[in-house]
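First, one chain by itself: the form predicted alone, in structure tokens.
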Amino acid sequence: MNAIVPKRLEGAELEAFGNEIEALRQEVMSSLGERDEAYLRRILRWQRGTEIGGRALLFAGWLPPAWLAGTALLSISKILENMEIGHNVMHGQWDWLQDERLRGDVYEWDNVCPSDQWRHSHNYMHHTYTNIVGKDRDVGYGIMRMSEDQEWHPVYRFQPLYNWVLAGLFQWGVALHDVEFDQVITRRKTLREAWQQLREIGRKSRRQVLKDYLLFPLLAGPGALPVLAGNVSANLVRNLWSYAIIFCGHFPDGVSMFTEQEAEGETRAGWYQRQLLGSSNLEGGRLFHIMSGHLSHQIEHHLFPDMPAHRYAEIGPRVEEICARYGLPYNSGGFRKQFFSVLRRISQLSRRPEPQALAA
């Protein structure tokens, strides 16, 4: 791979691309009311309605018509669920309301993953390291190489194959994520602590399986087997659809991996830009951004990620002409475009790298 190393600022200059960040944050955050509230209104209704839908149409599901009506309206509820309500919600972009079930800390999502375990992998690891490797966990998670920093080991031949195992079950990558199995091989984790991890996900996962797999289909009576594959499939878009917008999201050409030095005494101003270099946004219209929870604006999100999302679409020109005037990339392209740049990403860094790039 020969990436193009973008414009980095320094000095006085990244200061100043900081605060004109900074001051656009503050004139969002401090217009925040009641357009905003009526908008995740909206939203939850749209959720509900679709999850309600979907499950009484799965009970008609021996009819192949009303199977594949509900099983559509299931994914599109477990999508907004996860992406639109939960993950934004998680960081806090709704505890303005100062209503007790949006509340970040406290909120638990429709996800095998618990609430707890994802605020800190995500919230904190990934938010706080965006993209810089070894501290980062995102970067591959824990079982892909996605930098070239990162060294090279045989299994990563296989990447390009397990990459779609990870797809197709990724609640459950996301839930043993913050169990951290490489540290506690490594004794920088103890394994009573890993432990206690696995049994919250043990209890989580398991009212998650009897929901979908066990409760709903009896439910149905004689009509369990099209409920529960109804169930089974809805999760399966659900996983293959957040996999695909978070992987694009910080994996397609143009976006930047940092090193721990690179990274030290870093300012605001530094934290801002990184955000920006280590991110990728995807074009497309309303429907699309909101299916993506907005994640589709991902430079903004990890500039303002305690932002209510649906103001992205709003401030991703204004963003967009700040990195303009100082000359730094604004890294957005298609889904089809970004997407095939990341498979293309998994397998060339599953080859072992040639001689002369090691010595490099």
Second form
Amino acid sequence: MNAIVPKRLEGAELEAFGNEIEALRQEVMSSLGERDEAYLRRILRWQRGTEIGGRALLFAGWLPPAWLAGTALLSISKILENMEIGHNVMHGQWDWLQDERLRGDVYEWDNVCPSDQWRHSHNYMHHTYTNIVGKDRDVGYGIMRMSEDQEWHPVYRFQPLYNWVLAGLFQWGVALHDVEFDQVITRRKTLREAWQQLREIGRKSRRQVLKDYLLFPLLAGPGALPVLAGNVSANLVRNLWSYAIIFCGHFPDGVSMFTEQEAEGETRAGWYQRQLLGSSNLEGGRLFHIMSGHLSHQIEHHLFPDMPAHRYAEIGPRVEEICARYGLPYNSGGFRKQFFSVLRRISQLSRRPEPQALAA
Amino acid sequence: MPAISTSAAALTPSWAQRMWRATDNVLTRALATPLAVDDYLQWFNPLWSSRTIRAEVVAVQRETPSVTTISLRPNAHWPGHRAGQHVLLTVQCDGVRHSRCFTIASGEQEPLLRLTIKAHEQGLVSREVLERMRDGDLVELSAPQGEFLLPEGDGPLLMICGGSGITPMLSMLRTLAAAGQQRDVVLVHYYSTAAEALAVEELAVLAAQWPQLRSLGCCTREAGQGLNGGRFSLAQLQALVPDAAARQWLLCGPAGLMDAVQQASVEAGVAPPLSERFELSPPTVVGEGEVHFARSAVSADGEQGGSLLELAEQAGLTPRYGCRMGICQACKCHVDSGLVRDLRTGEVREVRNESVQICVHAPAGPVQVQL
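What about the form predicted together with the partner chain, after the form predicted alone?
What follows is the entire complex, opening with the chain shown before.
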């Protein structure tokens, strides 16, 4: 794991690489228009449609085929809303449409994590300090050991187990992420700040719980139980799926981690290089990319977080070609292979590291 | 003679409107959260909304080479307008939403709302209407606005207008005609060339049925057309309309005409004309290269360099920010208007009512920021 340290560019060569990536960004951003808007409207229509259809079918949920179809549609709707719509809208990818409903700084997604906290922990912390151990809190989310550079602690022995708890409750993990309990314990953050955030999470999650676990079941009257079960299942399916996609983005074999020193005084080109080396793509068909919110194009997403995500697939080959010319790796693999390499990493890093031989 | 007033209709919502508003209530909001009730209504029909005025384009008619009239069928939220009022029209140009004000040309009683729009060289929205708008397109509207209305009573009127400034006058004439009112009206309409004259036939028909209506078209740039009176002057007006001083003046048109008529009204010793200005309001920014932070009423010198964020901080403000390199969008601020330079690309662009990442944009001219 991480045995081969990939080449890193420096100086003029690094700047040349950065300029090519920047030129690509400008080319795409200046070509945005009607086609992109039409794409997003189609996705919005599908998301609304699958939700309306799914919830309607669940009202007939005592019929097993209706329950299965309803749960499937509602799961698809929740995945689309969180990944292809919410996550991307909140990155400001669609701000240029000038549509009040799709503004990155005000959009609320169907997730128990308040959008404002997400914008801080994800858009700012994770996308700025990507894979810098000690700064990017997405490296292990404060509860897991995902890099050799993280110090080992006996609690990590159990991470192959609680990893699955995190997967099943992923949206709750995401919600608590920005509270940074570890920082509260080490007194780098006040209890009052954390409490304020917890109250916001409470307000936000109460609305989802009320809607999915109380109001819609009550509306179904005698069919309340199948509706409740369907809604719980849809939230679970979305949790598992988004967990899997996100863990495949930064933790498979071949992805680099960085120290704070390595990132110090970094230019924009250096930042581009770190985004590239710290991310990994998933290969798949068009539907797979849409259902992953195009996070399957994690590399392109990290290079261009505010570019409408459906363009990533189009420019992927060009990014890969630039990387090839500069001798930089372009991590990519099938979903199954990448996911198993993530699980392997979780289990390997859970063990206490062997004391290093001093003179290797 | 019955007085014309639709103000009552504008104030009390119709039963249909009340029904639509009721679709957005505590329960439906809880069921729709975190999306809005409208997000779901629109899935069934794009015109459906609990509150927003949306309209379907049902006819697009070319009036002159540069003027188009669009007929709109609004949803239940359209409260009806009063002749002379304007509306904020929101359309999509290449995927991007843009809003501009246009005067309503149709009469108050007409079932369809008509906007007569002149395309300007630089006019993003007006060109979109002229070149690309089709039947079946959807637009969004504001409530009707404006205080440029028909004077109450039945006193004689003098309407002076230039170019597409004729639209509010047409709305007033159509409203009067439909109500069977034969008020004493003189319309003096200036147009540049015969091809650009609007509603010529309709005005002729109206004048034929309405003895007290006089319609005078003045062509300013072509010989042998209209009255050929050239540009507006007080002498010309007094020759055309001897009893001008006894009438209430109404005025709408380009800035040059407006100024000349205002001046003439002073000289003629009549009351200032009721008027509607058409020009885009110039940016409300003070000075060249100056950045104005509107909410805190602080200004900064844009020449001193640095991003808008840095300028704001130097001026003692504390805007929100994150990465300071254009990634995280935490610093986005509403810019009312101005010229900005993207520090990543060097590109300079004009911004109007837009959110801008202030950490990677610097002023390239006067800028007004909501900070």
